[in-house]
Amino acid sequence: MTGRAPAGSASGTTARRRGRPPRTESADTRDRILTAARDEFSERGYEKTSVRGIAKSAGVDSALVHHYFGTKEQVFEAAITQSFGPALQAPRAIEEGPLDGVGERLVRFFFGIWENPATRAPLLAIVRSALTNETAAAVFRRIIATQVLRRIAVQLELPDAELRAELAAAQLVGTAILRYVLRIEPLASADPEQIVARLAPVVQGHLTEP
């Protein structure tokens, strides 16, 4: 008689669960992992977050996190892409009207996201991680460059379009960091309309002026 466990035994089930997850794993598992990752990165920052901690928070084995997303960096990128989703629609602000009003449209769109508590919280987590960890910063830069700035530059169809888009982004992101992350006064308490009024001409100049 061998020591091999029957196929339906607990040890047989455990053996099957090692490595790749069973096919019956639902899409809900992936979403649960992603939600847990976003919460962990938000609460602990990039450096203190681990794949094991994400798995524990999601109620799954670490192998499932690696199966769906790969490394911690890849988990972070997936969490960023989901959390940053509304901001990735920024190029549409350029499509929706003439270029002579693009500065105001872009500023209103950008700060509309930041002023909404539901969309501000995940953005804060992303920016804080990017400011304190080079790996997180590299992921953040890659997403901004490929999914926002280049798409804006293509629509401008002007000389130095990429530089123009980057300067406009620097104006917006820099203001957001001072207002929402560092909370420097009086900017932190300024009326959003006042911010739009002051920034719109500057962003417009970066994007379209000679």
Second form
2 protein chains.
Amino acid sequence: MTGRAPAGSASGTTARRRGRPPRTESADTRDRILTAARDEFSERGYEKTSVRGIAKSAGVDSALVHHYFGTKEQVFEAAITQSFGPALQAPRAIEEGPLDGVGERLVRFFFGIWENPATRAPLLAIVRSALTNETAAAVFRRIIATQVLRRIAVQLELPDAELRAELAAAQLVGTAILRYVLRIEPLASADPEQIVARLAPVVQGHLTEP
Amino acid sequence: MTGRAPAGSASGTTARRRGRPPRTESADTRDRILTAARDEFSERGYEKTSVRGIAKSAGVDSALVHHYFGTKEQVFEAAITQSFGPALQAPRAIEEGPLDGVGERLVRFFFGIWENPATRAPLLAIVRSALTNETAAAVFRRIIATQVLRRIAVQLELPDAELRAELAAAQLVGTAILRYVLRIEPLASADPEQIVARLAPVVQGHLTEP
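Taking the form predicted on its own as the starting point, write out the structure of the form predicted in complex with another copy of the chain.
What follows is the whole complex; the chain from before opens it.
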């Protein structure tokens, strides 16, 4: 990733070349801004992060950040969606096999993301922002509701499927907080397989038990 | 609670009357400082709160805050212990009846605290601080480990009792975060009795199932 500024600034009516840089450079710049946004939100939290700071860190003009993403809230939503990329695949873990193994598949999927430091760090940053800022919480809530819980609920085909999915998610999220954020022992050092063995039947029960 | 300053400032060697105000006034001042501390930590979070700010809000000298509690970390620990007063009674919910009803008693106890706005607000503030600051997390971890989990584990008399208590706590904490912090529907508006009915067997299973 290079630090050079994009050739075409796209700040409203003054933009040259119809306001858009060529497609490949555009994708590169967009990625660079998203990475900078994720780092800024991680380090400073939602409230202390500014579009100006994200632009500076990405080596572009603030106007370009607004051009690609809109407001700070929208940059945050795009950064969440990127950071949550792996987590947003959770509904697939349900589709990929028989319903009576869904508990174990979901638990393995969830801890697979959290046990990997590369996917854990951005996830943790976003969760922290969502827990401490109402705007960030609203964005997080919308993404989780529409992209994860609703899709899981559709797979289950039960009338109270969304509540079931949320109580299963609560067990997983709570375990992640005690293990990775608060690091309470012995859970913090427990073998991941032991956690899978304990939680798979609980998640299964939430999702499918009558 | 009055706003007047205490008669005797106890800042080290210059303190009058052997450095301590009379007992009743002392208890009153101590409470006033703790309430101010809780409010400051709630509003500003751990990092942005200062002993000077707590002292100002309580209408006393910073030296008096140090005299009663020590460092900012120690003030935080005292504020947690006070805010968590109700929650620290959780081990009693286990002792108070037969072991096969412990799941329901713990879930009722936990949501009884969270459903009450007066006990929810300070709890939420402390949890947010613990999730976003490492020092605050360490204090929180020590209190939860020594005053809640270890005592529950002793009651259970099982070799892996602490891990069991933590996985049960994870289900409860995760549900509180989805319901009260992120307010994800339908969980956020679900009837407390419905939540008790769903979670009691899960918590019971974590704690006592072979």
